[in-house]
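Consider the single chain below, provided in structure tokens and representing the form predicted on its own.
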Amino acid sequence: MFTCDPPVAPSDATRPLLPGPGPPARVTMTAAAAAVSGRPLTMSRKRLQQLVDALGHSTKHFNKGEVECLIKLFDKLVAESSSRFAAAGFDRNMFRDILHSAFGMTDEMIMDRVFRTFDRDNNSCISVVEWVEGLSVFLRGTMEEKIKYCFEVYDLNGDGYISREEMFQMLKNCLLKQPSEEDPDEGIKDLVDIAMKKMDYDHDGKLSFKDFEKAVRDETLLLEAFGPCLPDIKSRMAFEQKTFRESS
């Protein structure tokens, strides 16, 4: 069965919560000035009891074990964080030290996308509802629900297309790493002509969800040809070893 780290108690609350290739999460801090700033540490066993419930009943990818342990951990982070914002979940900034710190994320732009992905209700803020189920995705979703997940970081402006404007945007922020002797945006560009001469069936250039679905099932790599938006196995594997502790 699955069994969750304890609440964190004050002598414990300076060491890293999230496992991962970077540094520890900025969102830690001391136990200590979590209580000064008049936020509770754990929520109550009762309240806890009914997210498991509800949750357990709508995420279709965790047990109710699981499910208590990613409430668990949202709640250990909420209360040692020093955002104005924790007492109602993570901010930006929260969600994207967690993105680093647990999954090596780097890429600014795909990660601020991520966690529009996760706001469901775009108030900015991701509550523990909107953690779990958007980790459901994220960690094990279906290919269905990943394709539905990956056009929707891509759709920079929300319009229910991918133009060419922000597959130019989205690839020059992630393939500009290294300084070049060409011109880096003719390469970019033609990365673009290659990308919709592929997956742009209806030729009305820009991707539809309907085009890049298609392209995504004939080749599964294309799945995140704009920007690595999923967790990698290894960083996938650590994070739920880490999160849901196995005992006999």
Contents of the next structure:
Amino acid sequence: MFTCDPPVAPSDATRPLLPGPGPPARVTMTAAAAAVSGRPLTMSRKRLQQLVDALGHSTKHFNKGEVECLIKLFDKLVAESSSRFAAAGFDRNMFRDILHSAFGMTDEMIMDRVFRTFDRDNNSCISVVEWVEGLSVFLRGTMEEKIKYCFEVYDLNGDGYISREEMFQMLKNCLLKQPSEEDPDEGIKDLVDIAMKKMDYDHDGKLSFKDFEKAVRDETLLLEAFGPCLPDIKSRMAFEQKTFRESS
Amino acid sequence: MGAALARAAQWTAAGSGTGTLEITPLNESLLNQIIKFVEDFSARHPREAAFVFKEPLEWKTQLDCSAFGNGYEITEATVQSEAKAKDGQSLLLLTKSTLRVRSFDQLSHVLQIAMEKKLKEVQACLEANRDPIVQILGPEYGTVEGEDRSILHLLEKVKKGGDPETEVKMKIFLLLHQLDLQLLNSSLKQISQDVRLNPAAVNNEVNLLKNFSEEGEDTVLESLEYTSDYVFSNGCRAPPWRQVHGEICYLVINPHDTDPLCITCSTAGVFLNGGQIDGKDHIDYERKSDVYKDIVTFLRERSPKFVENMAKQVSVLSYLFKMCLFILVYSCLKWVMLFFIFSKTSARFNNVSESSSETEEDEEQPVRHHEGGTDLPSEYWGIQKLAKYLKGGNPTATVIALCSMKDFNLAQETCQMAIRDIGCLEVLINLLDTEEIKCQIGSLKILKEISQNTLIRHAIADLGGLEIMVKILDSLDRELKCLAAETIANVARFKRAQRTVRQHGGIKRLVGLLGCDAVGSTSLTPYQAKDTEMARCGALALWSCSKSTKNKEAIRKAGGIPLLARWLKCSHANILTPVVGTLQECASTPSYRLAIKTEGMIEYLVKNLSSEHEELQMHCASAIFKCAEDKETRDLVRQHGGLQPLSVLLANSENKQLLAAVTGAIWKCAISEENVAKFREYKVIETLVGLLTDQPEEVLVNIVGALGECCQESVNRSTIRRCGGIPPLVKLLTGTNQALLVNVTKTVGACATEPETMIIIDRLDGVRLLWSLLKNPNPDIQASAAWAICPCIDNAKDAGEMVRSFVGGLELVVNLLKSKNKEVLASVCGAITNIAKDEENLAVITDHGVVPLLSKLANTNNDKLRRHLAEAISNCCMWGRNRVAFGESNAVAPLVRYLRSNDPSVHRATAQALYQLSEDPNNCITMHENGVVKLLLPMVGSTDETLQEAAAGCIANIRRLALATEKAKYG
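We have the form predicted on its own; now please give the form predicted in complex with the partner chain.
Full complex below, order starting with the chain above.
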């Protein structure tokens, strides 16, 4: 399933491949980071156990066995793809490949945003902790978690609002090109207007988190209003089945 | 008159110049009407006839001076009337062949003189005076296209001053106007007879017929196809050189029962042509049959199967015909209808125009597509804009558009029709066929709402939406499944849809939605809550589908009954309602009734009678109504304490549906005596009597049925009388509802067994009403009425006199012996038994030939009939030589055979009859020959004294005869 070449962009080479201990974003970060800081590819039994314990506490939606499976999968994928780089996690491209092959995502921009959202510490590399915690929401998140996650994905510049421009960016490939139309952007602009009319409850011309939350609570379909950023039920179940059954 | 002349009459030259009136039937009839009007005018309106025209009507006449007689001064070539206007001018002046006339008096006079030339004169007059009203009343009254204000002017004038002349003018104007309308109307009738087909009408009809044509038994046709796909710009498919003959197109029709028919549709109508030559390309255009006015009429003549299957689809049929009629009438009369729209004043008078064509239009309005861009509601544009994203967007855009579309008021018909007319419905259904769950959900959310509309339901089914939705029931997503089931529930309200769901395996899948394990628990986890929701949606869909008998069977086969039974035990009204709804719908089949009894569902049905939801209560009561035909079920209802809530529910008499179900349940439960006792305890009879007035018939049927069951006990009969139930019951005898009449006669009959009640019935003339019901064509009512008459005669004072007072009543009863229905025969025999107790009446019915009719019935195996027949024969023996007559008409031998029956009551009645018959020696011989003695002997030892006595008496008679013969022989 995860057999794809690791296309590595040159920019990645210039980045630090190993994440430093970094600022601990959450409690488990330190413990996990400690575990990772050794040699990730040949993680000792003990370290693995430590990591599983730590993550088992922090993620609500996976049991320990499942956490272990996810870690193993992480290791496997890292080992497969980063033969040339001693990576401590997924870089942007690797992650994108995973999203594409496992969950059928295609939209480059959205995948990029998903990477950013997984990458909590903004170091352009998804660590094992970020991987497990991210998947927790991604696969089994509650409605609240998912709303938060989606909003973060759609808020391209991270300013706490989804603006008209951001919407336009995300929706610009939505329509089939119709040669007859004079301005191909016109249709997109109309669509943005429609979305704005539907979701902008406080009429300030942009979507706040509150707007977005209210709209989604009102109509669940709007959770992924600006592009698919969560797995659909089939690929989710296929992924879970494969990962949790095979690795355990 | 002006309008009719200007528009309806056929002038040779167009415009208002000096055209002449063509001699056509239409014109002729118009002229004749005008002649009649003018001729009668002076007689009917003498005052107005004297009115002097503003300008004389002037025309070239063919009349001769000499024709004028009294009252005219004739000098050479001029004729002047003696009557003159105020200004001294003659009202009629004929100079050289020019005639000037200035009053209606004179006009009608001229017509009288003209004799057979009347028509020519009026024609000449009208040709010369294209708008006679102007001449008569003045230019301001001229017929003007568009607004006609002259009447308003007149009204004002009349109001202002009491000028008698204006009043007369007004009157004349109104009269002329009336004539005008009359003319228009008759010309409309003429024109409408001349119906001609056009391409649009043919095309519509073909499309409609195509909808009902496919392989299969139920369709009206196997197929129907145009011979050519090419359509000319005028809508015709016939080649141009045939179009000149008025031909529109050619069709090949494959009916179920005849060879393919090749027909020509032309403007003159539809006819069979010579068929296709050399494959498909050439057609023998020759006409081979009569011309019919449309394809349906043609097919009705040609294919019996077509007629039969059309009749099967009654609703479809009426729609089709309405449509055809509408299209034909509409297209042909369009221009004629303009008259009515233009001549606004017509509304002021008692307009004679038939409004049928207009009402047709109203009815069909929702079917018609909105065409063109004029005055469409704003929703159209909004929805059209969104439709663009549905059609040409990726799933993300589609979802946004769907969510936005949901914000329209989808319950509103404008929006529903907009979605359909814009072609969104197809897109929505196509979306269901994708893999995109979000699009599917969004689409179903909209479909669920708009499928409240019948037209949309049919459209969804036509577009194959049901098949896809059934497939969606297999999806992994629960929300999606729920929505699909709910939408199916909405769409499957009609037969064809119900069949589609079944044929595509929908029933099995829907039953599958019911299968989960959240049942019974009171507090639900979210997961279980979803299960419950899914079961609710499944049950809703099953409820809709269960209206069809085959689906009921399919639900049972899919294992639906135990699942429904399990959900019946839960306590959520929102799922209980569809579950019980389905159950009560299915309870019309015996297998379900059995299952409801054996699976212990009665307990829960009873429990939910006390629910807070009226709808649920209603379905529970209705289920009990259907199931309680069975004795064990009735007992179960009682054992689970169901009778008390039922009687409590009677108090809610506002909700008629609920009341109908509850009274129905009470009716069926009251068949058991134990239940009646309970009902008495709850004072149900009093309540029911109180409900006898002002209820819909379906409720009354049940109430009266229940009272009828309760009446089997004397206590209850007197309760009914005490509560004043008899007058309303007798009043109901005058109704027309068949089911109601059966129950009412039964109840009244039961009540009549009390002499005190009988007095009331007699006073209210109830027996006469019962007797009249014998004339009802429904055998159930006949029988029920005849049974009711029995106790009436039995208990009435002066019964004989009363019966005789019904003119023709006895003959009616006797003639009912010719009925084919066993129950009617038995009941009439019962009535005759009672009637024959009065000697005078017996004489009358004997005269009407009761003896041979009874004798004819003797060969029967029906014990009930045997018993009552024997009783009737026994009572009829009392008159004249009836005993002998029975013997002569061979009634005796069959009677002897009755003694072999297993029914003791038959034995008793037969023994009595035989005893009576044995008074005649010849009968004795017949009886003896048929071995009666051997059969009677054991009966002498019966514990039933009447039987004992009759048997003994009969044997004694036979014996006595034997002795007498011996004596005569030997000594």
